[in-house]
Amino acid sequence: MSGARRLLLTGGIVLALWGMSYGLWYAVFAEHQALEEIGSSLARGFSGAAARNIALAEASLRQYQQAKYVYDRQVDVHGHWIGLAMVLVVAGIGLDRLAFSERIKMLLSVTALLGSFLFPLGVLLQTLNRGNGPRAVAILGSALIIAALGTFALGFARKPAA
């Protein structure tokens, strides 16, 4: 087995892991706090308007845009960071049949794996700063995962040399 399939077979089973254990911790000690806080904001943004307190209705409704915004990123790193890992699993498989260099099947399982871990943790990184720091992770990460699946596809395309 090649060290670029290697790579790939492991660090995808190793990334799914990785995001099913996240998805567990978040269960088990986060996520039932974060539907708490956004059923009990919405719950007090919807009596703040029949009540006709507008100032308590919109701080209620700014606190769960904001709880909802966290919990949806968590949520959606956990599944990202498995589905990911999926795809490099299937990669690794038909590594063999691309037709590239082992140098290069290498640079690529490496940009992929690379992409695939900081794409989920740039977004991950938004729900603690909304700056630009966490923002230019997920999109190196994005990036990095487009360029490696779009070169794979290209490999795959490709007839291999002679």
Given for the second form:
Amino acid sequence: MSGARRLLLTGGIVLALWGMSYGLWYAVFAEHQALEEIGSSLARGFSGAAARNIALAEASLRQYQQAKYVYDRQVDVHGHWIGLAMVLVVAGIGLDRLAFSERIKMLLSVTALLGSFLFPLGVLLQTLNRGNGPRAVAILGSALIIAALGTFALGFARKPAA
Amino acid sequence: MESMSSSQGAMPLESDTVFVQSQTFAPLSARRLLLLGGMGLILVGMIFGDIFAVFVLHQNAARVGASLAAASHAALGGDSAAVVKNFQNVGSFLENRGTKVDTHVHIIAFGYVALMLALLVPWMTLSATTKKRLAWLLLCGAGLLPLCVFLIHYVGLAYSPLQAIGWASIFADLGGLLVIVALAGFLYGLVKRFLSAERAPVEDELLAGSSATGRSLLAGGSFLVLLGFLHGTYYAAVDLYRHEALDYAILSQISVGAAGENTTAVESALAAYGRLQGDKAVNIAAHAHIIEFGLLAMLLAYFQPYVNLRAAWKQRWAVVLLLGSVLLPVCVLLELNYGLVAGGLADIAGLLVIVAMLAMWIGILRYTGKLDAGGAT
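Condition change, the form predicted alone to the form predicted in complex with the partner chain:
Then the entire complex follows, led off by the chain already shown.
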């Protein structure tokens, strides 16, 4: 097994385990609380409106907005880490069919693995810091993934030399 | 049908080349169980998804919208108790929808896992019997979990010994446990081989073969995943933050309008909220489906040597699969502007993917039949 293939397969499995572990932690310790916060703050906002208490309604909807912002990203991170890990493993299995040199394959594997880790990490960091840093990490990660996926598609489409 | 009578043709099949050496595809072997079971799970999940999309999804969304509107009108009339009651209804409708989405997603995801494991089986240092038992365990869990998740909404807490969790949830968890145990067993086999000092190189005919159909599916699948990722990036850059801001702004408009007894403001905000939810839903569905179809095409590429159909038909079914995989997400995106016409086309595209997969599944069944009857030499 080539080094590039081993990197994609091992990296993919580790990333999937990482994503599942994160999901397990999230489901046990955070998700129900987040859903409760979203549902109750929304209902409180409308009840505040029914009681003609605009200040309560606005404050509750602000809470709803904050909770939903965090929840959406935490769920997305879980799905993307595991989804990207599956793409890495599936691409890794067929890496020998890529009509590229070993050096390019290794570069491609490193790019795909790094991007697959960084992109969801950047999204997760946005729940802690809404500045440009986390966004830059997410953008860098997605750029690496796009570059790697584009090259994979080209490489798989090329007819192998006889 | 030409595709169903290929074995008598004069031209040799691509799959013939692997008949003699196929030691890993014996009757009821782990690879055969995982491949046929995995494809079967994906087919069932897709058919369920198509039925769900046609008969449940839109009706359920309408009920959620109606309950939210009723909660807004209750707020408008100053009736706090009715607000709470209507939000409880929203919760119930969302649970109904959520369990059906979860059923669809989990059957298909377990199908993908089974296909990936089918590829990795030769790299596992486990006895054939253990691999077979683990494969059965995985397939049982993969069937039990989605079935019980589907039943959660209907069974509820009936006869449950617990206060908050019903029998359907308990059996769904049992299904999940079976899957985890099976996966742990397979992983143990992989690690055992990886750590072994004297491991022999694996000769797998599936990975060695590189047919035109396999290449089309692999390249097409990678391209679909890339397209899905590009769409997701575009959505995140252009729409995500706008949608999040709008979500808050519209709900705020509803509550302020209700507190100020402004019916017009509430009605217009409710209409805007419905459009926003629709916009978000179609973007997320298109993004998820194109990537999943891409991954499916890539996985199926590896199993093409087992598809016992003429090369021309194999290529046609691959094209049909890729065509449906592109059309479905595109039509889902167009649903906002073209409504039911685009929705109907999306369902037809889903059907194309299902038919193409079914054809490949039948091709693999034909291969197993031929193999069990003594193979072609």
